[in-house]
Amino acid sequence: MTLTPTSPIDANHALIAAAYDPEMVRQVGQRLIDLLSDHLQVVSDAEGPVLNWRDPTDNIEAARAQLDAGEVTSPHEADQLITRVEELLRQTLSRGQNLHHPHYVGHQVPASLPLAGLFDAVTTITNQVMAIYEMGPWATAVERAVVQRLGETIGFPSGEFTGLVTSGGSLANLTALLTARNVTLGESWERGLMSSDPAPVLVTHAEAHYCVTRSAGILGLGTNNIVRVPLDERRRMDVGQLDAILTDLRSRNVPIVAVSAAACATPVGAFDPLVDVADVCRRHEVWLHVDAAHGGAACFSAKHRHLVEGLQLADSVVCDAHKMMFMPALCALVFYRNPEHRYAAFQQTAPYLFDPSAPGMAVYDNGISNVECTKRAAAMGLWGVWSVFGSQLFEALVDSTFELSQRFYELLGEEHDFVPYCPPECNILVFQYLPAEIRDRSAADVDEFQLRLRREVIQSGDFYLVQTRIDGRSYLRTTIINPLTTMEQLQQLLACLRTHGQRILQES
């Protein structure tokens, strides 16, 4: 492949031909697989930093510099283009976050299964988009098969197509709550909410994910019309308080869009008692939505399924495969107990999309139930991995990470200078580092110490963990979401926190 322009038109053709050349794709693809395999081997062996920390302006300047260097001003041989691509790939791998490093114990973003990425690459390169069936026939079939099978695993009727796949938990929760609004409030899609008096409310777990609050704003409910249910001693939704709140709202004829429960809530990984919550909602005739973005995958585990018992009783459920099913981002699923409700989210016409000559095909068109029109084939990686390894892989991933978190909790309890907040129900664990030098200081000093310690550790590249606030206090927070992390490495985390913590105390 050589660019040898003899005129502007020839130059354009040569440039385009080079960009689309299948042989270049073959050679670059082979090199990419080698680079990725080497990279995964290094980081999974815990070599090098977890986070390649650089100041944001440094990264932005480096990225801009590559854009300026990319213009083709003279003929290029294929090997020159391939060398250029390899340079960019190496830079990308050297400056990113290494989630496959076993010292990554941070956000609820997993060390994704590499095989899933290869399946995703097929539909990405061939651009199998989804809005109508004919634009992505196999992608549509794969999505429906995955939705059906996971729905059955949750406990929805066998063989029913109960939902959809969308890009991320925030969009999934928005879609489900939009459906709840339209079903509950009748003509709200056409007429809006301006005339509603009293204003409708959304009842939520007190520590519901912020995307639920966003949804209230986007849906026109208003964040001031969120009613938060107090928590019990395990930071779960208090069912007695929920019952009292719904009783009061019904007595005042306040429209209730939905109750949004959590399985699990983000701060400490608390699972609401869904069977009891569902019973209360049923008695008050209220739509029950469950944000099971993180914890929904517990349905695969014989040992931990009890945590999500009752999901099948909800009117809508959200589960993120890009969390505890270890898929690459983004792949979120929405389920409805009543399959017909998936048509209630939207009411629109698009003659250029939906073919009136084949009305029976409309039920297979993704665009009628999804916020997105053009949508990537997000379920392909999940379908591929499930088809290769079976559902037992997901059970193994859940069981191993939940068990390791429990062992980590027990380790923290044995140490004199670490204090765990509460026993973990899943793979989320919250604690503080409290050496003797800091224990008698003010709450503000202790909180500042936790935050500074976290910042020092992640910028060092030694480990990656996050922070959270509970009842106004700062804590360190880990999510064991790399199944290759070991107890030995978690012991190294404690040593790392001590090293950085003692240096901070000496400096201050």
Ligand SMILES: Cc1ncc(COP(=O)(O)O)c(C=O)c1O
The other form holds:
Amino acid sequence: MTLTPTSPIDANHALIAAAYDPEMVRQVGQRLIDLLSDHLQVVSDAEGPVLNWRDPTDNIEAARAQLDAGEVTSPHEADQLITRVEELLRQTLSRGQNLHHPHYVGHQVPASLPLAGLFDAVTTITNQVMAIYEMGPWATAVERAVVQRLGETIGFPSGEFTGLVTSGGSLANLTALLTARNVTLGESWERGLMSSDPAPVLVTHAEAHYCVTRSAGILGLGTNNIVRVPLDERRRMDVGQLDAILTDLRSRNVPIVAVSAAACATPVGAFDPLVDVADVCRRHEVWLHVDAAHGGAACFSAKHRHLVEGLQLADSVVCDAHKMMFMPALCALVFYRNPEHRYAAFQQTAPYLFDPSAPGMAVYDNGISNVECTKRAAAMGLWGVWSVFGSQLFEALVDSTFELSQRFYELLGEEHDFVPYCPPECNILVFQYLPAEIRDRSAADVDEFQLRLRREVIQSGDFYLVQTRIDGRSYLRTTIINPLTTMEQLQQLLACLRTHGQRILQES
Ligand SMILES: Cc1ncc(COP(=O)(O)O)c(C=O)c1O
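Return the form predicted in complex with the named molecule of this protein as a structure block, the form predicted on its own having already been given.
What follows is the entire complex, opening with the chain shown before.
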């Protein structure tokens, strides 16, 4: 790969040839894999920081400087190119969030299975996309197979294409609720909702993820027309209250787009009692949607499957493979109990895409049921990992992370200066650090202390955890989402919180 341009046209050709050179892919790829493997080894061994904290403007300037450098130094020799790529990769790996570090116990984003990333890279490099089957036949087939298999695991009819894959839980919830709106409010797709009187409502879990309530705004329902069902003592949807709300809405002839339940809800990981919720919805003839973005994967576990019992009774279900199936982002699935409903979200045709001479092919075209037209092969990693390790890997991942959270909860209960909010149902755990020095101070002081403590800990790079607010109070929150995290490391987390916490208390 040596390029010696003599004229501007030659220079263009040389540049393009260098950018596409398969030999460059081999050489850079081998270096990249070495660097990545070394990085994963260091990070998984808990060496170095979890979060590489820097001020955002620092990072933006550094990233911008690389773009500007690329304008003036176009490498023409293989060695130069590899050196330049290596420089960029090292910078990328050294400035990120290290999800594979076992001290990462933060958001519901996993230490993703590296093999899935490699399968993803194959489809990214060969650019397998799909709006229609023929654009990405194997990518489409893989996606359909995964939808069938996961659908069956949830309990939907065997052998059916009950759903679709899309980019993230937010888009998945929006797609499912759009379908619910179109089915329950006939003609809303064509006529809009302006003339609906009384205005239709969306009934949700009181702590539904903001993407669910945001959907009400996007779908034209209006966020004022969200009815939040109060919670029971375990922060689950209160089924008696749901029944009363639906009875009242029906008696006033208020159109109900859907009930959106949670499995589980984000703040403390509470699973709604789906069988009972489904029963109430059936009696009132209301569409039941379940946001199982986080907890859907519990269906793989013999031990925890009971948490999502009833998922198969819902009209639509969302499950994020990039949460508890440990896939790299983004890979989210939407399921419909009635497979025909996947055509109800978008009632459009695109003549240049959909070929009337092969009408039987349309059922394999993703563009019919997805927001996206060009869509990446998001399920390739999931298919690859599932095909290699079998579904028992997902069961092992669910079981081990759920169990570790339970043990962490028990540990917190034994400590005099930590107070867990409630027992975990899954791998999400909420608690406060309450040493004697702060325990009797005002609620505002206690809350501010939790927030400051978390910020100092994450910026130190020692651990990464998140915060949440429940009933107006601030808490620390962990999600055990790296299956390599150990109990010993969770003990170190408590020690770390104590060290930082005591320093904050002394300073104030
Ligand atoms: C319950 C729930 N639903 C939906 C989402 C949004 O999913 P995504 O981040 O993939 O858009 C989240 C994100 O954490 C969630 O916890």
